[in-house]
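In the form predicted on its own, a lone chain appears below as structure tokens.
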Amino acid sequence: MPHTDVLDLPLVLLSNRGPVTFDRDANGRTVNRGAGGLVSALAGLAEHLDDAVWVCGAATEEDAVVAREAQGSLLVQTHPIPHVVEGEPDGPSIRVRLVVTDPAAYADFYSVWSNPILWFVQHGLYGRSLSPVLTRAEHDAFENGYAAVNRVYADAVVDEVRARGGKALVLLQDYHFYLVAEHVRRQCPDVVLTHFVHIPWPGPDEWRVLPADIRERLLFGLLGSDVVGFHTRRYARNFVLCASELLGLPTDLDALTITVGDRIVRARYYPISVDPAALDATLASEEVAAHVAMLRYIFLDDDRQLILRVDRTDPSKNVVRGFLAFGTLLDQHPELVGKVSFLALLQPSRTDVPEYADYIALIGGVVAEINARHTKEGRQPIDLRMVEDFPLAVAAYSICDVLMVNAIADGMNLVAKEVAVVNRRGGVLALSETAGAHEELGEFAVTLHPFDTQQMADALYEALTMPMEERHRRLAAAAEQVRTHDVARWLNDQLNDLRQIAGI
């Protein structure tokens, strides 16, 4: 749990997704907490502080009734059931303000920009000789779309942080806000802001793609935070260059300062991590054991191998060329058809862009092909589900031989993370040079150059072929670093940051 002395303030924390989300059923509404590790790190935060809110967005038509009905926050108990409080609760829980935006402007934040503009040129994916082709509509979006609810969201921000005496430690998450600091802190300049982003930061060239005055306003709009923290070096120091290139500001790139006025920036690197003992507690259950026993029975008689892949399907991922990796090493090395079967859990992902609703097609369409090449005896070699199941995941997890990443580009990756902790076979990272979990697990994993389809082959074979002693060894030590450097240490590292800027 973080340490809750190291502030103190009031808390602030905003994110496009909350802590929880409302529905409706037969019965009437349901209150679901919100799924991922960054939102159970920061609940665990808020959860015990007398002075905190959540503010996000209102994602369901429940959520938008929740909070007019609410006008302002509301007071959510989020363990054992989450429910909204009336009078005092008896277990933690959270403030949480969900705010509503006008839909056609949150469609040109969210489906325009968010995604996939700014995740399109964070993650590398523009080819350029084609795309992108940013015309009077895109630029529209960006002033009446993702300015305007960036406005929405900073304005209850700001009243957040003045209902508190104008003092408050705020915390901004990810790529959907890069508008709000600088709103905050023009109308609160005594708080103290932090922006995390969670996404890759490439270098000033890549930005060159946006409009020039589009790119300084988002640049400009994160320097109005104390600190912009980012899950790698590598990603701080291009957000420093970025300053340098594209702005003209001084910068220490040694120390990853900026100066903007009378201010310093600081552009901080923390590595986001898991829950151990949720995962734990997960691994422990009797569903992942039912699923457990399902998955030896499909995958691991006869001494056969499996491969995993757990992931969305954004292009991002990677995923076809993953696929035409494993397909190149089972056609050189014939010998591992029929005991070596890739299961491949994928969860459909912003299927209302073309790209990827495109790609989506593009994976079926190479897995079919490698199936037909590579079928014996009835046996498939790939299983792709199109499913969303986290405890089906960690029982693939807890029994692969080889967990595959190959990202073009990725923040952190959490899963390879999770299979650290989880797996009881010896499994064997094959980890993207590309994804943030190799600057931390590369030495303990094969590495994958995730354009090189023939790289990847070769890697895949040498972690299938490895020694089980050499592979014991890699995973404890994959293990020990996950767990020493959990998601608690990830909060708790920032807060303490935090504290020394603010002087307390």
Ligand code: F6P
Contents of the next structure:
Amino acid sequence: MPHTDVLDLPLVLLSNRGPVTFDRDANGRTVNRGAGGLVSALAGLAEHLDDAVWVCGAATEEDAVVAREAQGSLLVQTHPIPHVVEGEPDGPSIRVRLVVTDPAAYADFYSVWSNPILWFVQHGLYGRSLSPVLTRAEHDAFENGYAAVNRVYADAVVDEVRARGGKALVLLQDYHFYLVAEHVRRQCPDVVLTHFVHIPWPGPDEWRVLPADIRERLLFGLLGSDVVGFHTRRYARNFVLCASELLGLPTDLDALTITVGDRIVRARYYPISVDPAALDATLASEEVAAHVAMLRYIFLDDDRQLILRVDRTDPSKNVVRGFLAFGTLLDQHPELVGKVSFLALLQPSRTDVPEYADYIALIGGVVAEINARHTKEGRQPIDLRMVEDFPLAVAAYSICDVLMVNAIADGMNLVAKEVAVVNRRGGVLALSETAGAHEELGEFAVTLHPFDTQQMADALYEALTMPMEERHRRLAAAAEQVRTHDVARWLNDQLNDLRQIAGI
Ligand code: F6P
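For comparison with the form predicted on its own, would you give the structure of this protein in the form predicted in complex with this ligand?
Everything in the complex follows now, all chains and molecules, and the chain you saw is the first one.
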């Protein structure tokens, strides 16, 4: 349980996706808890504070209806059954403020600037010879979309801070909101403000893809914070280098500090993690046991082996090259054909962004080609499932021989950490050197070079043929690392630093 006494301040959280969403079914309004490590870690904190509010986007039509009805924030009890509380809650609850924005502005904010432009710059996905092309439309989308929506959210945060007497701990999350901190700082100079960036932060040259005026606004926006948090030291250093080279500010690369006027802004790194107890409970469920039995029957009879990947269909995940590497493995080791299967559980993601929709089509094409080439006795080597089914994923985690994570870049990659905790078969992590998780787990993994399909094929072969004792040794060490560096620690380390910083 995190200490909740940070400066005895009220808490104002901001993220694009919030801790609950509302929908409608035949029986009326439904309330669902948000999924994922970030939401559960921060919800765990907010639920235990007397005065906390979570500002987030209205993600569904029903969210927007609820937001209009509430005309401000509303209290949602999160356990055991999520519901809106009218009087006193009798269980853990979170105050939520759902922000409704103009749909056209939100589309420019989310589907043009957050994804793809910022996401592509920060994950190094642009080929540069032909993309990006920044036209008047992108400039307008920045002003009328990204900046305008950031302003609406910033105003909501300011409102909530002022309602608490102008002093609060403000925790901003992610690449959607780089312009918020500066605005909040100007309106509420007494806040303690951190902005955590959940995706990679590249060096200055990558940021030069964006015009100077825009990248400077993004950087100065973030520098309204007291602390800018990242998953790894490399990203934190890159941020300090950007402040030095792109803004000309005085910096200290060893101390990871930037001087902005009379303020010191700290870059810090806190690797996000998973909740091992929650994973253990999911693994122990009947639903997972049923999936395990089915997956064993399909993939693991007669000493066969299973490679797994679980990803959103995001170009940064490098799914296409992953399959090309698997095809190379089967070409060069025909004895593995019919012996090794590749199960890919992919969740369609951001399909209204053209680059993402195109990527799904590319994945389908490469899978069809490899399956046509290597089907043996009616058995296709790749089983591609477009599903979002966490119990199924956990079942697959527990019995895979190899997990493939070959991201071009990934802020952290929690799938690798989940597999380390849950796998019971001496599963080998095949982990991209450019995933944040590689800093912690690389020594227990076989390393993948995300652009080198031959290297990845060789690494998969090494993982599949690694002696069982060595596989179990590495897995146990990886599991120990994750269990001792869980998501509660991610949050506590940040709060502990803030206690010191606020002692300023
Ligand atoms: O930090 C990256 C992130 O915002 C995570 O919350 C999550 O992995 C993913 O991107 C979700 O993306 P979206 O909200 O666009 O579906």
